[in-house]
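What follows is a single chain, given as structure tokens, in the form predicted on its own.
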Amino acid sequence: MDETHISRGFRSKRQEQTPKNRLPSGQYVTTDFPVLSAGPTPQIRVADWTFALQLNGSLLGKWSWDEFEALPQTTIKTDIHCVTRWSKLDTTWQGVTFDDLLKAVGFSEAPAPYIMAHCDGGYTTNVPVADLVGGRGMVVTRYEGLPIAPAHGGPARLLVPHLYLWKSGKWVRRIRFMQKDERGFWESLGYHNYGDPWKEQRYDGD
């Protein structure tokens, strides 16, 4: 349903019946999964994916599609928060959390504070460690059950639901550890460097 075609009391029962601590401040629920990209969305074939890790120049892994779903897969559910100020709650995915990728390429901890996810098409998005690891962060490969439409970021896309969700980069194809942060394609254009739901961290000075 088009929200303006929602009277201000049926929204406002739906926000009653909402808990308030699962719905940021400036957030409202929907039900639908709204399309929101940078650019135009890649097609790509999982016969021609393939992911990676890198810290600076060196590979650390990389794994074709079948490697990756080989991966120890974990199932979650979420809620997610978009800066343009639409919440969905309950939403499963399944994919593999940052910590098994670490643990699949020998590391008991991340060599670096933050990562770049780099992303078909272009995008990217920086990302403390700290908000990837203790089972916060995930790349994940499948949505309620079923493979990841391209529009939401299918083949695959990064997960870090505890942030506005242009932080969980589709497409991502790659993940680079640095030393020192770095901004990407939002927030180098006046986003927010974290992105907080529950601090309203949309813009620079949030």
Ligand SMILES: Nc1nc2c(c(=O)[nH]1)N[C@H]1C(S)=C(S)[C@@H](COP(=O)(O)O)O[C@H]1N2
Second form
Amino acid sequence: MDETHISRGFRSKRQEQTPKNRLPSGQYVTTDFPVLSAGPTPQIRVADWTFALQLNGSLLGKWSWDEFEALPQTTIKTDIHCVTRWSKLDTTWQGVTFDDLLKAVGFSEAPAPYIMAHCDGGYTTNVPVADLVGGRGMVVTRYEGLPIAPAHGGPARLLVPHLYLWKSGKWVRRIRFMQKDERGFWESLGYHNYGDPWKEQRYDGD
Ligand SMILES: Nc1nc2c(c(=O)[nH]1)N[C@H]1C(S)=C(S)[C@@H](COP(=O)(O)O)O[C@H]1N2
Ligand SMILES: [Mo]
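Would you generate the structure of this protein in the form predicted in complex with this ligand, following the form predicted on its own above?
Up next: the whole complex, starting with the chain shown before.
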């Protein structure tokens, strides 16, 4: 049996076996990893990379690459869902949970109910803190055990897998706490403010 035959058989079998309750409505399963970026891929050297947590213009914490790598590491396997309708099952990511970031700056709970993620290139996205705590959000630095490719957000991206993937800002450099919710890049351009794939919250008003 040739390899193409095996992999094709494997793929269709796998799609058949995808439980309905694992795929939000309007989504299909893909085995490749499309790249969706609103602008060019920035080339970021880890030697120049820093990551910061901010509140009202003041710095809560800032890490160099080596300092960030020394934070507690968590690995998760999760499905991801893009608003353009592809879903990818069982992706494995490693990085630092939002909970561990808070702990690292001495907070037992978040100082405000919303955050804006600020990314290299100017992309922004807003997320409620409730969707990041309890292990639900991370800043990840490895995909399938390897450094994340630049096109997919390397060296570090936000990962909020239970929301549409536009919330998972690539090249994240700064998370800013906000007392009042503000809209990020796509949220200001007609996409849903929250983006729950299980409720098909694709566009404003869904
Ligand atoms: N900085 C940044 N992050 C981003 C984007 C972007 O354009 N810039 N696109 C978002 C969108 S719309 C999606 S669907 C995912 C795509 O991630 P991927 O390219 O790794 O598949 O990244 C999100 N994060
Ligand atoms: Mo997207």
